[in-house]
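The chain below stands alone and is given in structure tokens; this is the form predicted on its own.
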Amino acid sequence: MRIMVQKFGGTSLSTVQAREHVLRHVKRELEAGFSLVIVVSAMGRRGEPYATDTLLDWAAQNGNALSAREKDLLLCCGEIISATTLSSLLEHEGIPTTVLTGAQAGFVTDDNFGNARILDVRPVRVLEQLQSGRVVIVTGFQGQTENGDFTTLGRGGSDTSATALGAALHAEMVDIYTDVNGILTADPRIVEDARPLTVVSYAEICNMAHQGAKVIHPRAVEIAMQSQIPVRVRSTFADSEGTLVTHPEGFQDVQTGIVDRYVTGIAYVSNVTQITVEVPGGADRLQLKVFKTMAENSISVDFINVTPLGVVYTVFDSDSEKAIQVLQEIGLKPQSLSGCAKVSVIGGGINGVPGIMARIVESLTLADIQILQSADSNTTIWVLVKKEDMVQALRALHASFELHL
């Protein structure tokens, strides 16, 4: 069988018109000879009846006392409604379907309710139904422990379900359908001349997703990368092929010369606080004290610079007050700067190329934007700026690297 996995997000299923587009994509791939597995998310967004956030709000309005285990049981309802709705529509069109929950599809997870990790995928029933000529619709975002408890995979879990199924089934392709036409060089709401990318590497899109681009979840990309399953990010509302996510070796099959680019895109994370802890002359085990204290208080840290005299790092604005308080309780005197934004310049061609950082500094200096902190990796350079400078920084960097061309 030529197996394709299609994943449709909440906005792809939330209206009659959107569901008509979904039917069109399904029919096209069936006519092309694919055996289809369709992974669905809960319909709509907060405020709409079956959305995940709406279910969470319902629980909050009714006692707000659900344990993590029972909350996962509630949240599984949204995807079940989506899956059965799509099944009914396809059956009406004469297309035989079978709906499987995450558990029935073979997803085995740990018992970290609310953010479970996939331990194994055993798609025996999926394969049985495909071999009988049926379209298999799987509820995304969910699995089951070895003890039989329902679990959810956390934000972006349906993307993760789709690529994990693609890997387990040795699918030819995983198509992630969303409300945007592929992956863009920057957020189009901020950078008006952001353009869609034809192809990106697994590493590039993983970094873009980690750094604030919300088109696909990084866990999903990591699974696809490990299994070497190509992924396309496509629009539900168009017929274009969107953005192909694959290994750089496959770029030439898509667009000649694209491997020569240095920078792929610009991303951002806003609403972060910079924390600086320094002790004149240094202090014994200072770094350990700081980061152990953060971990013990479940405060996520990012953008870390360590020197013999101290540490500089960021936390989300929502965690900053607590972070300052617990550091003071262990005798430290942290300084903080709230209202910052992390801007990321991402590209597989950055590594080993002289002048990339110089161009970043030059473009931000010309725009009169102060760089508060910087760091880099093989595929990403990060700069911390004040939040009020974020939009101008994104536009300046996008223009400087000619990503609009």
Ligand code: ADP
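Just the form predicted on its own so far, so send over the form predicted together with adenosine-5'-diphosphate (ADP).
This part shows the chain on its own.
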């Protein structure tokens, strides 16, 4: 059996026209001889009838008191509706299908409701159904604990369902269908001339995804990387092959002149708060106190700079009030700047290339954008800017590294 996994995201299933495109991709790969496993997300976006956010709003309007376990049970309905809808459309075309929930498809997770981690995938029933010549439709984003409770995998979880199933089934390819033409050099909603990348390494896209490029979930890439399963990110609404995600040795199989790039793309995380705790002359174990307090209160920290005179770091805006409060409670006087954005320049080969930082500083300075903080690693350079400068910063950096070419 040549197994292919196809994953269709929310916007790929939400209209009649979109679902016609889905049928087209399914028929094409069946004709090419693949045994197909289709992973679906809930249909549409907030406000549309069965979207995940619509279900969350529904719960909020009706008592707003669901426990995490019960909330997961509600959320599982979204994918069940899209899976059964697709089943009906395919059967109507004479294509035999079987719908399996995450649990029936063999996803075993821990009991961290709302953000569960996959512990194992036992796709016995998926294989049985494939062997009997049926297309298997699996509800993405969900699994089951060992004792039978439904769980969900967190935002972007259907991507993870798709690559985890691909790995468990030793699929030849996992195709992630979405509403853009692949992985682009930046979010096309912000940078209009962002360009689709023909091929990226697992490491490059994993890094971009961790830095905020939400076109694919980083966990999904990590799983594909561990099992060396090739992934394509491509558009439901077009026929182009999109972006191939593979290991760098796989690049030579792809006709492209761009693998020598040192910057791959630009990403962002908005809505973060910069916190500064300064102590003139330094103070005994101040740094330790700050980070211990953050950890004890489950506040995740990022962009950390520690100096003898104090610390500066970021938290999500949603955590900032609590962060300030707990710091004050231990006698510190933190300063905070909310409404910041972390902009990242990501590449495979930034390490040691002279002049990259100069180019970043130059293009932001020319655009009159203040850099609040910066840091770098061998694959990424981060700058913190005010949120109102974020769009301009992304466009300036994209142009400066000529990523549109």
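This structure is a prediction, so every number in the text was calculated from the model and none was measured. If you superpose the two forms and keep the largest set of C-alpha atoms that fall within 1.5 Å, you have the rigid core. Residue numbers count along the first chain shown, from 1.
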> With both forms fit on the core, has E388 moved 2 Å or more by CA between the two forms?
Replying inline: yes
>> For G133, does the CA position differ by 2 Å or more between the two forms when the superposition is done on the rigid core?
In response: no
>> Taking 2 Å as the cut-off, check whether the CA of G114 shifts that much or more between the two forms after a rigid core fit.
In response: no
>> Please report, in Å, how much the Cα atom of P308 moves between the two forms when the rigid core is superposed.
In response: 3.0
